[in-house]
Amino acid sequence: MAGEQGEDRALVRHMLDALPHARALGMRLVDVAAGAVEIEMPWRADLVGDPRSGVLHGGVVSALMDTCCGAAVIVHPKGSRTTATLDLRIDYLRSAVPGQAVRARAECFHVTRSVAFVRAVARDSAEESGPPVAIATGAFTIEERP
């Protein structure tokens, strides 16, 4: 099992290195489990949507959640090594606190032959009890493994 998690961790790191937007946004892998991934994105001034408030742009939070959900699909035991977003609904609950990193945790909770269903939560605190910044649900493609 530890070997599988090591392989999954390497797979997600490779994914983050290969995706130009993930590199540009500074996404960093925090944790991997079977069908679940946690990724952090640092706060940076160039990612702010409103310079007066210092609040991150919603688009960068969206990119973080989409990437985290896709990563959860590729590490699910029934998932595939490639995936694409079919549908992603994000509800923004509040602004992220300026100056704090945003961390998303996604879980792939149901997989069919061709679709994986995922949910995610983004927080600006490392604590799971912290209030969410946004929540997401989505559907992603699955290709059968050979």
Contents of the next structure:
Amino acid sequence: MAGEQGEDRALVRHMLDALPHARALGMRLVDVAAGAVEIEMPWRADLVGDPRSGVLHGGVVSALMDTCCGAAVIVHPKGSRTTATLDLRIDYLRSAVPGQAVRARAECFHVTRSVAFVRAVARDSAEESGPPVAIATGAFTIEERP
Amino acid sequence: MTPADAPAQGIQARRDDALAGLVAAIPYAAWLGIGLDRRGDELTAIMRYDHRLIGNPALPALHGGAIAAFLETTAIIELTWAGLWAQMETLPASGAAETRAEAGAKMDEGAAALPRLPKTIDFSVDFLRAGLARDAYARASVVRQGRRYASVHVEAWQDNRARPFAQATGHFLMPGPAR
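Having looked at the form predicted alone, could you now put up the form predicted in complex with the partner chain?
Full assembly next; the chain just shown is listed first.
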């Protein structure tokens, strides 16, 4: 089991390294479990949506959520090594705190032969309790491992 | 240019400068390489292709997050633009002598007083096909606009306007009256 998790961790690391967009946004793997992944992204001035508040743009949070959900699919025991997003809905619950990294955790909550249904939660890295910054629900393509 | 044309040129320049100022003021829009093309009041957003927008290097295809961000930014600009447009129409024309430089100077003053931006409540994206490694275009339409809430639909395409590769609907909280 521990071996598989080590493998999954390497798989997600490799995925983040291979995605130019994830690299450009500075995404970093925090944790991997079966069908669940946690990824952190630092705050940066050039990723801000409204310069008056210094709050990260919603689109940056979307990119983090999408990447995190996709990673959760590829480490699901039934999952394939590749996936594509069919749809993604993000609810922005509150503004991310300026200057703080954002951390997203995604998990597959149901996987059929062709679709993975995934949920994700994004929080400021320092805040463990309180309302999250955003929540996401998505459907992702899947190909069963042979 | 005859003197009679000058006011019309002035207002066109003022609109284009206002729009450029709006995009430049959103750091993440600039980071994504988003530009805008205006024909009258119709806006088309353009996301210039760059390697860092790639999410699937094997295809290669644009990252879903970059696509979502492009659509969301287009929706926010469309909502804000409608308000700016109305302001510019009601501003008194400052006479036949107005030049592009004068209009630009006005916009510089205006940049500090940039309109407050709508806040995204939720955003739901359909990924219809892979976004290819080339420029992408998007147009947003305000489906419903109230005093406090707005609903916006946005579509993105590359080669063929009739074959969008992604579409989205979002709800936005409009900024309150300026205090």
